[in-house]
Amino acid sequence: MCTETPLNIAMLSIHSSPLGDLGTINTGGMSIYVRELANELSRHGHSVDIFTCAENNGNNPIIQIGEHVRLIHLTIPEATPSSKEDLVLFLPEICTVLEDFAAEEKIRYDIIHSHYWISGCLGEMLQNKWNIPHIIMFHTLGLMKTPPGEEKKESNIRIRHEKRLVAQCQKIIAPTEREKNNLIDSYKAHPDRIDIIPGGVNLDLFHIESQDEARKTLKRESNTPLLLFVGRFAALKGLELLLEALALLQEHHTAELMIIGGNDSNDTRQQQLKEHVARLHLENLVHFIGRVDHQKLPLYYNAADLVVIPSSYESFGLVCLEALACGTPVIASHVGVMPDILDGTENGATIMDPDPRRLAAAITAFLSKKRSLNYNPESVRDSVKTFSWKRIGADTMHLYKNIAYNCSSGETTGQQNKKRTADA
């Protein structure tokens, strides 16, 4: 029987910093979770070092963001990426930067944990390199998120390597079953090599706060009803969609909408959607905030009758999570993770191929069913207790153990390395 001893882990999150901007293009669910997840693992003395080609804004090229987790910023000499695609085009001498800094530091890793297909294509560099276990998970897949009716927005370059990937890599973490089976449907996966782990939510920072306090402080004191929507401005989450359903919903509801995300006043995205706020004559009821702390979402949450998220596509939806945590309902299109938690409860609702009709509708029902039941947030907030990030960690741990420890040795090279450094 194998006894456990730490790891030492290679978190690949190339493209996108775990203590980015959150709601900004490159930086939403996906930084959360690795954040979250490598300070779970450090608490149960497993080393995560954290790589990253994102922005680093001055900050020291190594931050120490857990017990025994650091966030590493890779510079790539004389290269300048335009966008996170051309990341791919330096991933050689991204790997030997990497790979210098391993050297250098005396760390052997015991496992390489990708996030995303450009840190896949350098994870599997490694691995080969290497030789240790290589596991990947997208996050989102290039060939599910195109929204229905429009031209085909994913690359070819990503489409093949995810491809590419899926094929080769050791073993793929899948959020949801759905995302399971668009994996084996879409990308031809083997079910075998596919292990589903959800993502989480801290419980911890989201909790129920009194409704009246949180709009007090928000300054939002009325009594009329207040939606609200986090994330990226991304076409695929839908936003257009959300304010032409907010629209309808004045034949019924006045109701306003809170909107969080977006990077600034000269954001393109956002002016255009502050335009189509415009258009369709919603002012008075749409407040841009822009990007809030992570910290301060509870807030958010609370002060909110309902969130909306009206995505085309989730590889899962952490948002939801957060929101049901604090005791708010959801309405969501049905995808991710939604559906799991959402159909046959009182927590909220999901839209099949929503329009913004049938948004509205959905929104106007429950608006009307809340206010009639003797609603209780404390079983919404029941609905995720079991998606902690203890037990997403735990889980996580079970798939690293299954594949990185010797059995025929009992060590790890992470115990190796500490017999090495004691000799030393």
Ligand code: UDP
Given for the second form:
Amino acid sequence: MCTETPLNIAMLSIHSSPLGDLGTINTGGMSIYVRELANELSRHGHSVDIFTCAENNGNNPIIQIGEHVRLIHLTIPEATPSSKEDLVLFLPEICTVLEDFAAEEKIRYDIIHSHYWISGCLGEMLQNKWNIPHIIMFHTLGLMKTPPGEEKKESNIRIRHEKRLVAQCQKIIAPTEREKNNLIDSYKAHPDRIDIIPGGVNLDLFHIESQDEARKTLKRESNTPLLLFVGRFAALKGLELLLEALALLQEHHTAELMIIGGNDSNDTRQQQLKEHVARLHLENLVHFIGRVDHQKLPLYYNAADLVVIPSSYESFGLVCLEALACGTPVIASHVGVMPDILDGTENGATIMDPDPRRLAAAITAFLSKKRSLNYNPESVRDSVKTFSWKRIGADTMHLYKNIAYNCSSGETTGQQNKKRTADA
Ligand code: UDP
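Starting from the form predicted on its own above, please write out the structure of the form predicted in complex with the named molecule.
Below: every chain and molecule of the assembly, starting with the one above.
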């Protein structure tokens, strides 16, 4: 048995901050994942430095966000990247700033864990310099974002980098078997390089409350069935499809829809969606709530009859877990983790290749089934009880330990590198 020392983990979340505004175009599930995982690792005594170039106002370059977790804002000298893709051009400079930080703080990291392909490219540079293991989680895959038959939306640069990273990094974490297969089929990843660790849900925060009380608090006390969408307003989230389904639904049943997320109300994407709502004459039924603080979301999930996730692609889909943890069923496209959890009974169902008609039919069927069933929110919640962050943390630590410790010496790769440098 090896005696293990706590690890120093460099977590890269370059384009998006774990403290960013959830629901805006670049900030969603990945930020939650990074924050929750880092805190779980910290609870076990490991130290995590999360590096980001996002949300940097220069006032607070280092923020302690957990007992052993720091968020470190990296500033690129004399440069302000204008977009997330622009960051790629500055990766050599970012790498230097990060190396200088580690040298000043006299930290030797044992593992690099990067999130999304842009951080992956930086992780690869650091992996080559520090000679330590690099784990990558892509969160989304460029090739999967374009449904078959559609014009390719993601840049060749992204796809090229992703393919190289798949071949170069030590380990890839895929959140589902489905995403693992995508990596193997579309990116030619070696199956042995991929570990499956799902996303999680904070089961204390997301809990069951009385629907009546939740509706009262939100001042939505009518008996009209209430649908809920939560997420970024990215095209792949399928909001137009949901609006068109709602318009069809009006022919038979009345349902209202709350939409949570988005940038600010002047955002062009939000304007586009509002115009779509007007074209479909749904102004009285669709409520744009704006972004909602993550801590307050349980109220909305509890008030809703059904959460709808009409995405054309999800790598995972945290919103599904959050809704179910609150006892609220989900109707979703057949993507991400949804087909693995939604079993067509009480907790909801998935739809293959949804179009407005199929989605409307599934929503109608589910709403009437929910009314007629002796529907039990507790059994809906039971379907996600295994997805605690505690378990996801434990799975990740297991992976780290397998690749970071040399069990014959009980030392980490970082410690061995340090010795080698000293001996040389
Ligand atoms: N979210 C939030 N407030 C909002 C909109 C979204 O807290 O106003 C959170 C939501 O609760 C979920 C995350 O953003 O945890 C979205 O994650 P998901 O995996 O569903 O989608 P992604 O953003 O990764 O595509």
